[in-house]
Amino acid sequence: MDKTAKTTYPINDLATNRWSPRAFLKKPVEQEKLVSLFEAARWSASGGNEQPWRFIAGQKPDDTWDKIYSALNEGNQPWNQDVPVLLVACGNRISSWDGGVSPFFQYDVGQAVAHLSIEAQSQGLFVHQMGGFSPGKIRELFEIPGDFEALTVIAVGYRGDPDTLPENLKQRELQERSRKPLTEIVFSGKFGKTSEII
């Protein structure tokens, strides 16, 4: 199954091959590869170098994995049963510069997760980020301090066989990837006016 992005302009191979599968092998992820994902996230850029990201890491069948899995919504639990690694990406809302709520903490955590995702791709791994989980349950299960928010759950592992998925998810797995054209997302002069660069 070829899921390589059909780009309009050339980009690097890691980006063209990055996508978010739902079918994962039960095969464990090697510790040295996992550590490299966190190292890549660690070196991501952040506003004021605050580095607001924190990760909770569970490896099946440990207790942390079970807790994260229990916080997934009903739509995400079925395809995550075989995922060997589940992560929670959390962000510190409070800026160390002025003690106020940082307007950038979610953006910064997103950048760190993007770095983690591309590193995963370079290690032969895939990730699937999810918003379908209970942040409140994650907070309770892991005793997350009030300054931090659970922002996303991330499945990590080796790509599996789409035939292992329920039929509706299998069809989504096999669909061709698509994106909006650059003419709809890159502007100049005013918002909505396609840039001459494009």
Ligand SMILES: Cc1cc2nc3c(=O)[nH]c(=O)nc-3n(C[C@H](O)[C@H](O)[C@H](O)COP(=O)(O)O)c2cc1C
The other form holds:
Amino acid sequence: MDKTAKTTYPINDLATNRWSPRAFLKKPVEQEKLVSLFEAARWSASGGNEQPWRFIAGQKPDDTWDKIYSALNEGNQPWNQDVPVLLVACGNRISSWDGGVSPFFQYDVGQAVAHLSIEAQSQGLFVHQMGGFSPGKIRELFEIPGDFEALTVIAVGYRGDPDTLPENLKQRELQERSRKPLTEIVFSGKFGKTSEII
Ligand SMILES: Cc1cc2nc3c(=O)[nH]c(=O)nc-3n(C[C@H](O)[C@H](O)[C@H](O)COP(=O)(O)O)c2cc1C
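Form predicted on its own done; form predicted together with the ligand now:
Entire complex below, previous chain first.
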């Protein structure tokens, strides 16, 4: 199974080899690796250096893991059963500059999770982000204050055997990865006009 990105232009190996598996080993993640993931997120850039990210971390079989798992939707629960680490990425909606809603908090948290994902890759780990969960249930279970929002759940662990997945998910696991071409996403002159850089 080759999930390596078939890039048009060369990029670094961590980005080429990152992808989002659903088959994970039961093997726990070493604490020294986990702290490096959070450290990478911590040093991410953010609007006004607000650092709106917060993470709730559960390690199977602790109570935090159980609570996060219980908030996953029906599509995500089956393949998360063996995932050793589940995180919730939360963001502070409120800007300390003016007390209003920050226009950047989701962008900032997403960027921190991107850094965490690349650090995971460098540690031999894989990450699978999920929007399929109940933010309301997470708020209730973890008593998340009103200024904060649960934005994604993140599975972290070592890659497992696709044969352990139900058939439909196994097919997706083996599928080649695809992306829009650069001609559709990089513009110059006006929006929609492919840049001459490409
Ligand atoms: C914000 C976000 C939400 C996602 N939600 C889910 C989800 O609920 N369930 C799931 O199986 N994958 C989810 N994914 C994974 C994407 O489907 C996956 O990243 C995308 O298909 C690209 O595949 P790749 O990460 O392997 O390159 C999500 C990814 C992101 C970034």
